[in-house]
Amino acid sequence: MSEVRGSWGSKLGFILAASGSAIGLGNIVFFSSNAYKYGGGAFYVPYLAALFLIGIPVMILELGTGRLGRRSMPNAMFQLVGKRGELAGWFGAFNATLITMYYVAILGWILGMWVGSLGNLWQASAIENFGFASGELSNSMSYFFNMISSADPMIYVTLIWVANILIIIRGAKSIEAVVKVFVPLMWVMMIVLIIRGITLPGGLQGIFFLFTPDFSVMGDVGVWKGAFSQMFFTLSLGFGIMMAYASYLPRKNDDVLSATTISLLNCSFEYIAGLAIFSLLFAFAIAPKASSLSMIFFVVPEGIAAVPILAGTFGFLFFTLLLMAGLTSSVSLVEAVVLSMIDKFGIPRVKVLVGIFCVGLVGSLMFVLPIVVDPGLNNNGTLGFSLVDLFDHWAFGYGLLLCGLLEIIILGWLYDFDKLLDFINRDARVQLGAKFKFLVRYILPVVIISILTLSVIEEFQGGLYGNAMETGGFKGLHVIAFLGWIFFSVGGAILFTALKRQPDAEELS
């Protein structure tokens, strides 16, 4: 007989792990690239227009939906359309998968770089450059490349697995009781780096740039393709994750209430961490790359670094933000895909973790080869590092909007969205109507489907991403990238998908 399936202990419980999913790293750092890259203040108008256009109106359909089976992704497409749901559950599920592998390959050299900040990180003369790299390298990169050239991360990603199965290990009562502290935190701690920002000479110049926009760049597309890209992301939509904690939730909740306040308190974090980058980037006059990896590793500390007093202890700050961040992050992709096995197959917690924890740290592991294949740093320095820049335009760039089209097109045609509409309105103080109904749609995946067009069309125009990069001796490894990936996504979902169910799985939490 299975035991029954577990439940947050509050409403404030599952805000704050819904909440503490979509904040993460992207919020912190990859907002901030996006809104240097796109204008300052002027990628607040498309990014605001996918909050209300998309973000908000599938973060209800997912915890509807997730609510209304009491299943996570998978199971609860299953529930309501058959093998087509579950297939398409599937691809969300092992997508998720692979970006949790790299994912926790990038938490293992934040945590690389936090251990870093206890010690010479912040003392120039005690780093000597990367030894495979001509030219003169800042502190904090030449840390970095030393450090992910040698075979300490192996042991950061598993301490970072590790973490992240003990934060799990009872469901939902164990992520409560972590998220309860963290979240909080978190909010603590970027408050103390935006004080401290605004307060260095020129750092009011960085927030004055932020909220000035350049209204110029809104006729390029790339600035509505990066907003909407980034609120699937921001918002762990595509993911599974929120039907997996929707599903831990009663039968009686307002959806619409509780995904318009997670939105809410995401992008708020993201507004402030824009505050916080821009006022170190603009005091030190340091120009961002619009990447995010760039951001955490070598923009930001380079600037913590040129603080004039305690450095040390800005960048400490900085690391544990970010490892907590990530933390929350990493813990919700896992729980969704946990739950998602958990839920098909009966199998209990425990045994599912083992499984997990030993695929999970192969292939994160596999992220960090410490192999140097870029001895020039034209592109990504080491194989693991090559391969995680690959993997995650795939599963990222694509991967995310797939999942979140088919989700859409499940739940708008092929089930009848009236009864889940109805279901979600039971509860809510603000009723959805006709007007919601033609939002998902119509409207919906036409965004869709053209920021995924236009994707296809600049990437047959450029070749295969990453045709150009720095490989080594691994020719031809962005074709296996691509090819991994679909291996992995599609074919495990085929797989899982194929595999006889258990007649009445519920979760052994």
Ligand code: TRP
Second form
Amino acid sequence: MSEVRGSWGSKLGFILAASGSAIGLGNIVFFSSNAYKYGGGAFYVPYLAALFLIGIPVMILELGTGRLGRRSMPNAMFQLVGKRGELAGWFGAFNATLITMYYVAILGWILGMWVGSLGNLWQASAIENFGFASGELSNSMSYFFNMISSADPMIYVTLIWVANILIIIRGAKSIEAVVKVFVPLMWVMMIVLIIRGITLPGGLQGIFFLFTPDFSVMGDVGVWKGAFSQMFFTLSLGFGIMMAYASYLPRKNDDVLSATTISLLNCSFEYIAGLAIFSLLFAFAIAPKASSLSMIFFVVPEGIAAVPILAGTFGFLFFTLLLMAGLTSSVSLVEAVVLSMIDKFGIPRVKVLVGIFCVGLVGSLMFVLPIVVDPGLNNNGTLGFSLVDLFDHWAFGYGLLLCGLLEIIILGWLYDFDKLLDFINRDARVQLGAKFKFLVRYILPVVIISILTLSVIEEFQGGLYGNAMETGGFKGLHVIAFLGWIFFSVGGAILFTALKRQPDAEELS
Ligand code: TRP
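Having seen the form predicted alone, please provide the structure of the form predicted together with the named molecule.
Expanding to the full complex; the earlier chain stays at the top.
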């Protein structure tokens, strides 16, 4: 039997939940490493283009569709265009499940660092043997390495899954209760960190780094792909998360205003986080590494350990912030998948949660098994580290853009786009007209298809991704990861689309 669909207690609750979803590891970790990798100061140009060209428009569409269909993605898409749409929706849901698995694994490691930050991670001795050049491991690095090669992360990952389930146990209601506390706190912590960063001698240099344009990198397709995928990820677009959250909205809502607010809040948080991290790194002349995971686990901790006073407090604050930001994001991924199942099969929430918990936990545990493949920690350290990299390359690098593209084509071409526009315009102060329609129907598909095509070409030129990755005795891991991704996301989508719909579930609203 179906339950009555929940709803947000207030508009503010919705905005907080959506920005809790948007603000996550992507803002603090992936942004900084992408900005560094893709030309530092020049990155803001493609980034802003991505925000206005794709970020806000796709967010408007997701909110509008969620509110119109009052369903999660596979079911809303089914309502709009039938089975084809549903297939795309489940493809998104399965990609989201895969991303959740390693997102939670990363959060497990972060919980490990948080536990460490209560202990001697930041003690003075850490500062003495600080730096990569000596070939020695600094305190934070050796702590991290010992932690990930032990079985402890398996406990941490379990705890993170339990936390996720508890937060969404009552759907919108329990999510709202948590984000009301976490999201404002995250801003406070971030502001404390940025103030500390820029008041360090040399810290301001980091700010110059993020804003000094180097236009020579802009001819590189990689930079554009980086900015566009970062935008999808950081705004939680493409997998129907925002659609699921919008399905809990009251009948009337200004989606244009909401989408703009959520996107701008997220992106300003992201830039502030980037400034905090770069000021810290520049103050201590630490080279930011382009690999995102090393950034949170060794590079930033190096910087924090070198802060002259209260290093321990700042370190604790940093990992608390990461935990909160990551949790409010992972719950949105889990919620979107859970809601997709409730909407289609009419299974009670608690039962779906038990299922998701078991499947998700097993998946996440695979990423944190204490199997060391690279003892020097030059690249990946453990098997799980390599796996995160490989799966991220497909599920995030391709899956996200692919889902976004399918979504745009379905809404813009297969469905009567004017109907959706009229629906959004009815409650919106700023009206969307012919220009918006042109953007969604022509420009966006062309941009995304070009990015995807060029990436695939690069893929063949460079050999399948991960080919040369150090994976110890594990040969062919890159092929397994690629096939695993296809099998899971495409196979899962076909299976779930084929399964019988519970007619009762349709009556939810
Ligand atoms: N936006 C989150 C971040 O920046 C991650 C995230 C949450 C996400 N939900 C998502 C990414 C859905 C893609 C799709 O960390």
